[in-house]
Amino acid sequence: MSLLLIDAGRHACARLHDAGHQAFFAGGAVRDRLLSRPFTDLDIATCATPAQVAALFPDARTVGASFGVVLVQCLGVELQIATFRSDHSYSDHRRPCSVTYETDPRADVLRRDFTINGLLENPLTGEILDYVNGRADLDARIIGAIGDPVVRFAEDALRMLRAVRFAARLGFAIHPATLAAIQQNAPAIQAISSERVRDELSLILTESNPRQGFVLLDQSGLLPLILPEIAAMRGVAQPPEYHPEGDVFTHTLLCLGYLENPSLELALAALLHDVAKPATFNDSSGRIRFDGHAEPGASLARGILTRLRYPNAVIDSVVSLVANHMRFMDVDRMGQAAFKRLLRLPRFDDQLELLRADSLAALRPLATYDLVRRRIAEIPPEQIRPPRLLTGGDLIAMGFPAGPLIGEILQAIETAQLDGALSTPDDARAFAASRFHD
């Protein structure tokens, strides 16, 4: 993807050479190609004002009217096309309330966030133009404001939690001026919509290092800000015996770095899956626990991703990973019925991965996880959902009466079934009548 990007990009930036334009790739495309990371987008700033890349890409749609952003194709790809501005005063913590187009490169580049982030290129003869040192940061592995930090942060706050995500993704440090700020600011955080803020965290929960995106929200002042449940894990202790690597943080936080690849429901279950321990601490016997704190756990995730408005399929399939985290414990004990109903759990290969990275967070052999995959191995696949040997409306023929009764002998009757006891229609009403009628 990132040949063809770069392809359909200087195709782009050419014909706006070829028509009097300055025209420079532009942002994260520049700053990855100078670390040899892939990417998946490209941005063109140029010279040229909206009016003049849509005469020269007839099929191009003006995006962004006021701030000169322009989508355009090349080569079967879509390219965003923006021309050079200087942004004026911030109200919204967002959006700056006018801008003017520019001639000079120079001055696009000093409204951006980070230095790493301002680096333009010359697709068509390879100079790459460094007005605030990014090359320097990019060396020295630091995320540093382009600027006075301050007001980088006061124009848009959530570039905060770009500092961090950024950070995190590449495993650099972030520039003690800036981490400075981004202590000194981080209430602004509060003005940001939650979908911005979600959108962000989703990031950094699904990239290359979540573990340290969250050291560095910690080490910020954001994460109480914006997970105070998440802040609130700090310093709850929790029994060595069983978890030697430290409170219920730092086993979070190493539960986040054995992921690997995870979906964001994955990511979102394994921050959240001892979220309500906190709450559930008790050491009045004398040893600390945490009773049924899965329950709790579900609940109280549902109201954090509800308010950081994550849509509701995704709400519901971390709740049920969180709610069904501690089901494991008993596989050992657990009947070939209840182990196959357990397999039916919703992204029930996410909550085998969430069991793996829970035991590695506390130190544990993965006995459990190995257990699981083995009792998996030995069940064909058709004996997980076999079909139903009988139905309501069978029972009802057979004189049982409508009501609760019906789903009774149902459940009782896929037990048996699931346990290897009953295979046919036959079986199952034997079971029945033996069992049920008086």
Ligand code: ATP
Second form
Amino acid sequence: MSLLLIDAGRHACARLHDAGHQAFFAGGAVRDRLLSRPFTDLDIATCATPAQVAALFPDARTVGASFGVVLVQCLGVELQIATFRSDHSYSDHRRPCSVTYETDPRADVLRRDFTINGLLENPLTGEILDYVNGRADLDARIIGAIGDPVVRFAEDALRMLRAVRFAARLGFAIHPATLAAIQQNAPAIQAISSERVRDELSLILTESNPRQGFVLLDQSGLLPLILPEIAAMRGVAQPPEYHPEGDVFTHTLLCLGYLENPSLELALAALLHDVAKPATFNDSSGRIRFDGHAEPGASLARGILTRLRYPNAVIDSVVSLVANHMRFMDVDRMGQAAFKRLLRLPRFDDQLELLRADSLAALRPLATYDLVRRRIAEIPPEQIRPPRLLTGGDLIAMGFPAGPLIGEILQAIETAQLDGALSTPDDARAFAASRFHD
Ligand code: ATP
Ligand code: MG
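Could I see the form predicted together with this ligand next, after the form predicted on its own?
Zooming out: every chain and molecule, the one shown earlier first.
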């Protein structure tokens, strides 16, 4: 994808140059090119006004017109072409009240967030324009704000989460002055809409290093403001024989660290699987216990994800993963029927991955996980959801009364079928007659 984007971007810049305008690759694509990382979108910055851009690209579509961004198609690829601009007077920690189009590329760089995101590249000559020491910070692996960090985070509080996200994704450090400014401005994050916080959080969780992301959210003071329930895990002790890694917060972060390219649902479930441990902590017996923490954890997770405006389908999946995360614990004593029902859980692959990460995060051998995998391998897939042997109507025809008993008998028949004790409708009839007719 990156190569096609670059070709398309060169094409678009050449057209702008031919018409007498300056045009550069800007932002993330330049950063990622210098880091030899793939990228999926390409932003072009130009001195041409949106009207001038539109005149050169017949299919141009204007988006966010007040910010001067035009979408164009080039070689079948969509590109964003934005007019150089400066932003003015942020009154609400979110959006500039007005923007001014500029002809000087430097002005456009100075309104950007971090030095590594402030590089411009002339794609026709390969020249890099670096007004903010972005290359030095790329080399030193540092996320540093452009300009006065305190001012820049007060202008737009979302940048604080972006700093964490880029640091985690790239494995960079946040410059001490930039980190101190986040700590100072952290409460302003509450002015940002839940949707925008959610989107940054989702990226932090699913990009390359969610564990570092949460270490930084904690260090920066943002964590108790956006996810107080996770901050509350800090200092909640666990029984050392089961959790030598330390407190619930340490365990949760380790669990995030063991995920490999997780789905969003799995990453959220790893974050939230023990969210009810602070509330269920009980050491009255002389030993620390968190009895039944999975169920209250599921309802806490629902509340948190609803607050963050995740879609219902995501919420339902995460809630199920959290609610069921302890169900593997007695898998060595579990009969076939119960085990097969476990395999039918929604998003079972994620459920199993959560088990793997949860076990590793407790410094536990993967014995349970390996046993589950071995048992799965022994079960032919068609035996997980075998066809029903009898219907409720069949039972009524046998003389059983309509009502709750019918459901009970059907369940018992399925259990015996999953256990391998029944395999035909006649078996099932005989079973029902002997067990439930008196
Ligand atoms: P990604 O790889 O996540 O897309 P990106 O750097 O391309 O990273 P975008 O959100 O696509 O980030 O934004 C493109 C560019 O716009 C950034 O590189 C940065 O220069 C600028 N930018 C984006 N958001 C902000 C912001 N909130 N404040 C200042 N500049 C911003
Ligand atoms: Mg981008």
